[in-house]
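One chain is shown next in structure tokens, namely the form predicted on its own.
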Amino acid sequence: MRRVISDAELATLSRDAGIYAIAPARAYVAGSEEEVAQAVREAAASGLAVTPRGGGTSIPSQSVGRGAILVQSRSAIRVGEGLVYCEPGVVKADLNRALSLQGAWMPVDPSSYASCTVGGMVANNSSGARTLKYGSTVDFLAGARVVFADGSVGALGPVAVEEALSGDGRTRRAASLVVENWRDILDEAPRVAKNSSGYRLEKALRDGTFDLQRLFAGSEGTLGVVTEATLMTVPRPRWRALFVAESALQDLDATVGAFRCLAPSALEVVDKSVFRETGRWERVSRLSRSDDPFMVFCELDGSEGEAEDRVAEAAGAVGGLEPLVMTDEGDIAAAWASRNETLTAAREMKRGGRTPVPGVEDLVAPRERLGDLVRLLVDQFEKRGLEYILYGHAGDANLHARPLIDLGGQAGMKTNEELMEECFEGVWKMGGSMTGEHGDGMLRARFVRRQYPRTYHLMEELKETFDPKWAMNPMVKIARP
């Protein structure tokens, strides 16, 4: 294990893709499980907390702290029938790549999936376009392999209900408290595809069986650090379509609905200012035929010998839109990593101290709300006079937009406060989430307890049971009390 106490390390280690600083105590780099729960264990004797570190890609500051950083090294990859075994360091675009040449995938694909981790993945919950179709991390994780709180090891996979509610001490617990409140779990969890705010209590139950492993998929490092995850893998499709069309901001809502009708695999929104603004326009201009200033991906996806009647059919569907099709996987890849590359962009355009910044950047409604989603954003960024940014999954009614605000000054941090607090209050009012899928670090704990507040006592005791210091990624998530 290698321990970092070098003043240039640990100052890179204090930032990560939020809008927080915060300089680490120390930080460890550890090539082992043994080498984690040494980690674990030392910074508990030095009364320093823990957070866990994948690739910093994190946008509401998971993985940033005061105490120690931890950071795993380890990046192997076995792939077996149906399944595949990832130590954490392993990056998305590595597994991909490994998972190809057996003809195999793991569907979530993050837009940071160049640079993300698999343990970053699970701590997050990661989803990304195509979740729409095949659904977000927790639904793939079918095991994991954890060092807890207190420098103990444990495996976690799905057992018989009665056998969790006989288990050891922490199982037991944690199943005691989803069966014995599972109504008010289900009734409280929100009305949408995807979601990465509180613990996912809702998910940890399914036909007779405790799944563990799956509540500490989007538990951002809070309840443990993952060493180890088994995921589920799914055939990799045989054929891709992407059909692009343009819309105006007023005729999203019906552009996304008829695509939607394909059953596509992913259903995106690009606003093509991004790109205009950044010079970066020839980035897709070749997709661009219109002044209409978004681009609506729609992707369809299946198993040999379907296409061509497939693509047909759909383009037949929708052709009042008049799409571009596209069926070569050279001009497909080219496409979504021009749609990849919008945060990256975006984050390059300025307004003397005005930057895009997140807060209400990922907001996700019940699928049908997507156009009230829209007026909720619009109408808040323009009566405050914002310029702003709108992309994102618009099939899941997730969507990434981003004012422009100087957070220089306490004017700007209040505007950026005052957004959170009318666009979550708006959102939860529809049954949606303040997080679809990036999470609630450090910048939406403290609002998690106003969304679920029926059954935040129950994370709180979630997290008391597998984290009673409260020493793993403290302020993350669950705002200590």
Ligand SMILES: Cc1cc2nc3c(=O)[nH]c(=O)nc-3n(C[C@H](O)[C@H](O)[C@H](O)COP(=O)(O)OP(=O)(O)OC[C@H]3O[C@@H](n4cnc5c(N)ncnc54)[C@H](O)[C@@H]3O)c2cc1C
Second form
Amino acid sequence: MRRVISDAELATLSRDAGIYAIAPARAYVAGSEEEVAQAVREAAASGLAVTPRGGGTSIPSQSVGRGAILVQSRSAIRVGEGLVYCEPGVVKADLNRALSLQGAWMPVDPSSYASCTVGGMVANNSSGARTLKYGSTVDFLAGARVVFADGSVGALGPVAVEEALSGDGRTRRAASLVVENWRDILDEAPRVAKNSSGYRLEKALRDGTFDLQRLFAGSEGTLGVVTEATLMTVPRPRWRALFVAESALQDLDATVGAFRCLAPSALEVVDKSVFRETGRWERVSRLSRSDDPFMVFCELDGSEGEAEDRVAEAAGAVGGLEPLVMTDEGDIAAAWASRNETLTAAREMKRGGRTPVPGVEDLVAPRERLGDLVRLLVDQFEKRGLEYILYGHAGDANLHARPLIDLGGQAGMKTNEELMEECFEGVWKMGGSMTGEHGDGMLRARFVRRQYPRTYHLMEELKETFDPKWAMNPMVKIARP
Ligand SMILES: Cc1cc2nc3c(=O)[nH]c(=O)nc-3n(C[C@H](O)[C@H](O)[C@H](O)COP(=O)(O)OP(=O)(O)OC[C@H]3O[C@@H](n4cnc5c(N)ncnc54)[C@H](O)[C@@H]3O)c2cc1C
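Let me have the form predicted together with this ligand next, following on from the form predicted on its own.
In what comes next, the whole complex appears, and the chain from above leads the way.
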């Protein structure tokens, strides 16, 4: 195990893609599961909390902390039949390459796929453009190995509910929490296609099994350290086509609605202003044919022999939108590369001290309420006279909206705080969640109790079960009582 001592490395580990910079007391790079356990025990003996870390791309401040940062260098991939075994340091782009050699795919691709790791994806329950058709990371997590807060090691996977209820202490307690409160859990779960807020209690039971590994999906390093993940894979689609239409703000809901009828694999909205403002217009210029501020990407995919008919039928069905239709794989890949650059580009936007800030950047509503979600956000920004960018996973009603605010002073902090209050209240009234894929982090931890008024106490009990001393990422996700 390597102790990180260089100032430059420690400085890198004091930041992720969030707004807080926090200098860690210590950092470890572990090269084996045993070294992870050793680091967890050593940090505990020094009274330090542990923050597991992957690529450090998380947005609401999850992979920074005052205690010990724990990075894992292991990145082996073993491909099996319908499954892939990944060490936590595997970068998603490398996993894609390894699987494509076998014609297989794990379809969750965050836009950060070139640098985010499997460990971070599991811990954030990450999603991507194709979650619309295929699901989020939690839906692909078949098993995991974990180092718990006390340094012990466990293998997690589905077990019969009866067996879980008579299993070891931690499993039994977690299973009873879920089984005894199942009705409340289902009643309170947001009515959304994707969610990364709170612990995903409603995902823990299915078809007579208790899936403890699914409670670790989205746990943001607060329950233990994932040292291996077993992910399900699907066959790669044999073809894809991309339709791109343009839209004014007031027509966005209707444009997305028209495309939704095609049963797409992805349905995204892209804000052209991000590219114009950051000198990257050439990245999208070939896709843009009007002054409308938004582009809507609609991807279809499928199996052998059906491409021509599906594309022709779809083009007829949405002809009124006058979409650009792409079937060449090179053109499609280039268009997606531009879409995936949106946040990287947005982070370069500046108006004096004002920059696009996170807080309400990941709201998700029930799919049919996309129009209400757009109105909520735009009303909130406009009544404060804020410029904003707005893009994201429109098909899942999961929008990445960022207002431009100067967070350097009290006034900007107060505005961001008020926005979070009012937008979260608004999205909760719709049956939505304050985060679809980025997680709660430090930024939103204090709001989780209000999203889950009836089941938050179960989340606290789950935390106590796996981490009774609150040593694992303690400022994140669940605010310490
Ligand atoms: C430009 C950009 C685009 C993005 N696009 C998307 C997107 O499309 N979809 C999406 O879902 N997210 C997106 N994100 C957010 C982020 O990239 C993802 O959540 C990503 O999966 C995080 O992976 P990471 O390896 O960087 O994790 P980190 O940021 O290092 O960590 C994330 C969380 O996981 C925990 N963690 C890390 N490794 C482990 C482990 N081994 N065991 C236990 N806990 C662990 C950390 O403590 C932290 O709480 C984007 C971020 C950026 C900057």
